[in-house]
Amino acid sequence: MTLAPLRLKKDEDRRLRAGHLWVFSNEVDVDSTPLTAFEPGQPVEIQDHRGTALGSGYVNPYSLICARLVSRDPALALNKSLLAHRFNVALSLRERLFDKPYYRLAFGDSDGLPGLVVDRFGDVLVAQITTAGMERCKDDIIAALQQVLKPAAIVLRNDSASRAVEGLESYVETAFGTMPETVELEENGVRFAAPLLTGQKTGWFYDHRMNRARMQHYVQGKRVLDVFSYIGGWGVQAAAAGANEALCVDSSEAALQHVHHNAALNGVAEHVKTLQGNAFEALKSLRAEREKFDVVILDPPAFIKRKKDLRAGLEAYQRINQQAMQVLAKDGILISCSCSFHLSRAELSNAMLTASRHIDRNLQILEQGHQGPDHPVHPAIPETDYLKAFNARVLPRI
């Protein structure tokens, strides 16, 4: 197949020959090559200016990043044999990492996939598309699916904000197969049953995996606070792990009811209780109420989604976690996380900092966490190392 050129202006190829994946519209020489002449998601072969060839890739003339690289090899466009090729590299690793199916098969630019994430429950998948490029090869995905992992169920959760930044409609359909109200999964040996139709993003998120493990040696015989629960990956976890408590907030009626359904699947119903209500109001309330926890779990949505939002998300940052200090007992474990890829780790350390001077506590750094391995980071794009977790000792002052 021929594909139509994309030309760069001079020196514009220079991120990209140092391993970048994305092409901005300001860097594309239009006079060559007018983004208007393109359709959303046509695919195309990215040259420099001198009509060089530097892979294969697609393109939307009506986003910012208004091409994404596929393949550095022009011959290679993106269709069903190249999706199989990509998912089977993506599957030999994390086969190599865990012993049993779940987790996240495919994370985008990463897994040489951009524009699509996919989730493994098991023998179902879910998938999600955020681009035009990717949206258009919506079936050929669906059929590289199948081929590679056999699955009995596909579902695609193409129903994320992004995707009206390149004009996509927002819709969730099952492609293949009939998918069940919820799906099992198990991670750190506890299990849940999470809803994939109409939970938040793809039903669960795997990337916390790793910093849930380590939350698993603080809690033993402890009070725990779980903030931002959602369905209970964390308190449920803590339960299991052996916290005497585990107190589950979310602002989701039908999120708690899935904590309650999940920790009587491990047999710890007894140890969790649920709290509904807006996170902050929560808090201020069990403090009024003299409430007090020995470790609290901070795992809230992005308070900044962008550039634009940073000074408000970081006032937000800085008040839920002095909030969180002020129903921690002495000598408590604050366990603070963040998904907002804008706010640095230094930023979120600092607002762990600056809450604790606030209310005249000290504050130690025991342990960093990361996202997981099946959410491996591109070193060319700082956008896919977004997770942040500090896993911190707040004490009172002496």
Given for the second form:
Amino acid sequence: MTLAPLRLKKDEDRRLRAGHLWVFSNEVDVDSTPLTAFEPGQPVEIQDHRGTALGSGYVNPYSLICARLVSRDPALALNKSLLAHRFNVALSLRERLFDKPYYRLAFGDSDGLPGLVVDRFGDVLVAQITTAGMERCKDDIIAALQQVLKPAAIVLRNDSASRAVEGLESYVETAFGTMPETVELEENGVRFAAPLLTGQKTGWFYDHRMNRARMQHYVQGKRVLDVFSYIGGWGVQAAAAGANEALCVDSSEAALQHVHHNAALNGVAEHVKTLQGNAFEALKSLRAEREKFDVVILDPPAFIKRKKDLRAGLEAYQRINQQAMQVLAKDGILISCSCSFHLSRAELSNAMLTASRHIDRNLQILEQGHQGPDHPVHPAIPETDYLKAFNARVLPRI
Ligand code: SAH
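Please give the corresponding structure for the form predicted in complex with ligand SAH, as opposed to the form predicted alone shown earlier.
Once more the chain from above appears, this time first in line as the rest of the complex follows.
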């Protein structure tokens, strides 16, 4: 099959040659290969300004990231066989890392699958497509996943906000098999039932696995507050690790119902409580009631989704961290996380520092966490390195 060429301007091949996979629309030589001539998702041969092939990829003329490199071999286009190969390579890493089939199986660009993530919950798979190029081979994706993993069901959670940028509609669909309302998974020896069709993102956040494992070391016999708890990933795990009480706060009543169910699944129902409400308001009330916690976990949704949200987002991170410190017992532990790519690690620790100074506390950073190895970082693509966690000790002023 010959692919239509997508020609880059002079020197605009450098980033790709250095390892990156994205082409921005201003880098294309639109005189020789006008972007308007392509359909969204169309496979192309990406070429440098002289016409030398850099590899195969796919285009979306309506997106700022107008093309993504799929293979450095221009003869390899995105089809069922290439997808199955990439899934096999991805699977071999996860099988080496984990002894149970609960993990992110495919993490987009980092696994050579730009625009696709797949989470595995035993024999149920949840895929999320975010680009027109991947959407175009939806049937091949399903077929390749069936071939490699022989799942009982595959769900497409194609309802992420980023799809709008690519001109894609939002939908959730069971592509194969039948999906139960909740599906069980295990993390760090703790069981959870996750609502894969209706929950946040793909239904579960595997990226914090290692950070939650570290959290378990701080909570024995303690009173723990899990803010933005969703279905209890941190809070239920804290109770299972011996916390005396874990109070889970979330604005979603449905999520909190799952918290109770997950607590019961692990025999810790008496140790897990829930509080429904806006986190900022809930922390204010807890403070007014003079409630104190030995460990507070802050794992909010991304407050900074786009660069332009940076200022407002920074302020929100600082405020919530300050409120968390205000309900910490003396010599308490704050586990503060951010999944906003646009908030750097240094900016988060600085927000924590500023918050601590406002209320005259002394902060020690004890540990720093990242996303787990089933979310590999692509060293050329900073966006793949997004998750931050700080375990900090909050002391009175020195
Ligand atoms: N900590 C969770 C993931 C958080 S997902 C885990 O480890 O699995 C974000 C959660 O924050 C969602 O459950 C959402 O309902 C909740 N949320 C979003 N905005 C909120 C707010 N202002 N107050 C309280 N909860 C909020």
